[in-house]
Amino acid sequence: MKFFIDTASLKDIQEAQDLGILDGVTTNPSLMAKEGISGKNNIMRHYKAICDIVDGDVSAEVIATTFEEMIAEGEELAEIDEQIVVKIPMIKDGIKAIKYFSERGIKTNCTLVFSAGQALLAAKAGATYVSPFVGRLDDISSDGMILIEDIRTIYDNYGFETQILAASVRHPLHILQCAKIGSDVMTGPLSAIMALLNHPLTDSGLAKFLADHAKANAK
C-alpha cells in the first residue's frame, strides 16, 4: 500500500520523506489556506516546491466546478510538473473532465467520493485515483471501511486500473484497516503515520536493553 501525506506543510512533507516511506502527497484548498498560502501564483509555486521534495504523485485540486473551467485550470496545474495529478470533484462535469484528461494522458484524482456508484463512474471515466473519504463517513455514523471494501470488490471484478486512495484517514487504525482490505493508497496526516511507530512494549523493551547495556559496561 502506498503512503501519501495529506497536507500542504513543507515541513511535514519533508519529515515524512526523510522517514523513507512517502509515496506521494495530496492537498486541497483548505490545507493550502491552513499554511497561509493564497493567491494563484503563490499556490502554483507551492505545488512546485512540494514536487521538488517528493518523488511520487502530488494531487493538486481544481477550484472550478464547470467542465470548461476545470479543463483550463487542470491543464495549467498539469504544466507545473509531471508529478502533478489533477484533483477533480465527483460531480457531473467532473466526470466529463476526468474522461477528457484520461484521453490525453493527464493523471487525475476523483475526490469527494462517498459511494461505490460514484467510484464506479470515476473508474469508467478513466480516473487514475479515486478518493473515498472514510473519516467523513465515520463522522456521520457510517463505516467508511465498508465503502473501501465495496470499491475493492467492484474494481477487482472488472479489472479497473483506477487506484483506491483512501482519504480523510484520521488515525493509525484507519491505515491498518485500509491495508487489510487492500486499498492501493492511503492519505492522512503526519500524526497518523507516525503513530504506527508507537507501542508500549517497544518502549519498555528498549529501555530494558539500554539499562542492561549500561550495567554491563559499568563493570
Ligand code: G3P
The other form holds:
Amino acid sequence: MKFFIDTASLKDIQEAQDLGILDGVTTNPSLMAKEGISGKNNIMRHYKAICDIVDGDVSAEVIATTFEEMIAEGEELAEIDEQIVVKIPMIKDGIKAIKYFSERGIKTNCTLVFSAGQALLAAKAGATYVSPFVGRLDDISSDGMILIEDIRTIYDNYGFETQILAASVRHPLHILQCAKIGSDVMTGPLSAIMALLNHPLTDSGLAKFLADHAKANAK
Ligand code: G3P
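Could you drop in the structure for the form predicted together with the ligand? We only have the form predicted alone so far.
Now the full complex is given, and it begins with the chain already shown.
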C-alpha cells in the first residue's frame, strides 16, 4: 500500500520523506490555507517546493468548478512538475474534466467521493486515483471502510486501473483497515503515520535490552 501524506506543511512532508516510507502527497484548498499559502503565484511555488521534497505524486486541487475553467487551471497545475496530479471534485463537469485529462495522459485524483456510484463514475472517466473520504463518513455515523470495501469489489470485478486513495484518514486504525481491505493508497496526517510506530512492549523491551547491556558492560 502506498503512503501519501495529507498536508501542505513542508516540515511534515520533509519529516515523512526522511522516514523513507513516503510515496506521495495530497493537498486541498483547506490545507493550503492552513499553511497561510494564498495567491496564485505563491500557491504554484508551494506545489513546486513540495515536488522538490518528494519523489512521488503530488495532488494539486483545482478551485474552478466549470469544465472550461478546470481544464485551464488543471493544465497550468500539470505544468508545474511531472509529479503533479490534478485533483478534481466529484461533480458533473469534474467527470468531464477527468475524461479530458485521462485522454491526454495527465494524472487525476477525483476528490470528495462519498459513494460507490461516484467511484464507479470516476473510474469510467479514467481517473488515476479516486479519493473516498473515510473520516468524514465516520463523522456522520456511516462506516467509511464499507465504502472502501465496496469500491475494491467493484474495481476488481471489472479490472478498473483507477487506484483507491483512501482519504480523510485520521488515525492508525484507519490505515490498518485500509491495508486489510486492499486500498491501493492511503493519505493521512503525519500523526497517523507516526502513530503506527508505537507499542508499549517495544518501549519496555528496548529499555530492558539497553539496561541489561549496560549492566553486563559496566566496569
Ligand atoms: O484531502 C482530503 C481529505 O483527506 C481531508 O481530510 O480530515 O479534512 O476530512 P479531513
